[in-house]
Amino acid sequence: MSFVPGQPVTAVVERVEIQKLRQGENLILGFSIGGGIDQDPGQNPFSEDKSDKGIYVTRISPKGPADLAGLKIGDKIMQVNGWDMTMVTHDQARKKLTKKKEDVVRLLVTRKSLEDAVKHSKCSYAKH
């Protein structure tokens, strides 16, 4: 997905939802962020034109809460609770993510994946 700050995003979306798994005080959701607009993009090895400050899903937990729920590694996450996290720091994500009186986290995530099949769909459409 490319991305020209100040025009429209369109995207093909997956709705994940995570429920948090307690351990004492701490809730755990499974997975590490990387990326935001503080970052330098040309680290970022998921986006294609090192020029997205987005937020990615970066490793997952085998079994853990993330994991269960269907969430991979190099999802960009789009929305957190109804919040954008289009432009935002990578402080700004995981504060957004780790809400303590929070028990499920409902994402909006974007994949390659995703996008190449709705791609493909639309390619053999055309050509029926």
Contents of the next structure:
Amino acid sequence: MSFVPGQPVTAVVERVEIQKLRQGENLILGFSIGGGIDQDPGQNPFSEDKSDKGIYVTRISPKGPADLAGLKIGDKIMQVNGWDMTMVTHDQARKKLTKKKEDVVRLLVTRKSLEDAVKHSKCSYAKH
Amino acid sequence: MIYNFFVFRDRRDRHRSKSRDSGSRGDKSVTIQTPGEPLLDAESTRGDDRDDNWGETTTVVTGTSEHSISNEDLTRVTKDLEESTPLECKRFVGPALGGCLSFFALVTPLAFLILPQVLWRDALEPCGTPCEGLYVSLAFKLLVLLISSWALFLRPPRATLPRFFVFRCLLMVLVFLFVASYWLFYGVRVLEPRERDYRGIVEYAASLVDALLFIQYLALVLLEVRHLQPAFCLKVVRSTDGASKFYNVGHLSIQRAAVWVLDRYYSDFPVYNPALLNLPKSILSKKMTGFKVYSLDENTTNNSTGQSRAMIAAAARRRDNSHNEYYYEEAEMDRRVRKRKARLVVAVEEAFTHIKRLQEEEVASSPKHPREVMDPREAAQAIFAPMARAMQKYLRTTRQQAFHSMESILTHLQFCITHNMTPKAFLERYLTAGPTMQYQQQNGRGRQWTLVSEEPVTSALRHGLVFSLRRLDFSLVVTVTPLPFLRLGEEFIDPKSHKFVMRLQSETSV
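Could I see the form predicted together with the partner chain next, after the form predicted alone?
Entire complex below, previous chain first.
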């Protein structure tokens, strides 16, 4: 999932659609994010490449909307409702996720197991 | 006689202790070396006669015959002969010549002044104030020349070089030519026509003295200053045990660099100990018993290289455990040395507690405890006995017994007691192998070294030069590399530019 500056980023992504839950006056999604281009990438426990400054899911509240939608801890969020999440500051990411006017967020997330699955299926296909 | 007896006992002791593992049955007797035993020159070869198998495989020379002479004796005799070569006159020829020449040069201006006065005083024109000024300056310059020549050049040489010292010869020739030409002109222009202008003569003498001062300046730069700025790095490696050092020198000729290196060798390198050199034969001998390769094919010619290569390949393939043995032998040796060292340290500490310095006030104190008052020598002898055995065992284990005789240990002990040294300071001399200077005896004979070089020894040092300094049983190999040229850049850091921030790692729930 590392990238070379100037080259296009390719990743195998999964579409996750989360319905926001109303709790009092807030709409919550039920997970926490970490990372961003203004943060220290070396502290990220989920990234493979310690210079990756993307937005990662660091915690999922059990039985929350994100958990029910299939988001997993350690996922890297690539897009939120069409907005890019690979080159944003932490605060910008938070804002894109917590827009009051939107009820649902559609995320594109990627994780290592997705890449592995694709690679595995490619190999086994090639054998035949 | 006594010496021979000691050697015989020594062999028997070692033979006894070799037969099973060490430490379980120690020697019951204390071997005492006779005090008169000469301290061997630190660099002499004793031959590898501390070998374990020595007693078994050679015929024993009975110690009582007066005509017996062992290997050690032979080498010692040759060493003595070598060291006692008569004081070479060659050593002093150079300085003597230089001295004569400089005396001649210094006397010349005075001669120039005095000769007209002596020979034709009446015919000379009187010369007033300017002459007096010239006299004073002449006297002053001669004094400066005298003092600086004495300070700089009149030193006993510490080494004889194999070839002429080029710069020195050049300068002496220059001085000689100079003075000779001045005399020539003097003879032709002044003595013959009996020159009457005395002031001119005085100025002539003054100009000679000026020129001599400038030559001395040249000599100073060529002989003393030029080689001070470092330009080369010399790597000096001792051929027998790999002890090495790096030195920075300036522009020198090979022979001068050799002298420079030897100066430093005597105080930097640990002393050469021939007993510490080789792996014990028990480990290496396994390699010798390879198996022979016979060629049964009659048609092929006797291909000896093929055979030996086959043998080497076979030997390499065979599983070889000598490294294993070496490792365990080293570990065992270390353990033994440390044990002996511990015993030695304890014995010495205890021995030192037996005496104390007598303070002045105590002399007049109570006659109840009349203690025997001893001088340092007696005190040393008194406390030497309890530590003698531990010391001897330790020296034997570290193979240093050739460098320290009982007499030298006693002298050192006396020295330490006199200067209020602690047991640790006393032991410093024995626990680490010191530089060669520590074991030298001062005799005026000097040490014989041979400079081996492929280039003529008066040529200057340059990159890639290799020469070696050989002594009887080891040599120092010197490699020359130039010091790298340094390009020093500059970077200015504004003191206000040191600013820091905390690393961010926030986590937000959404």
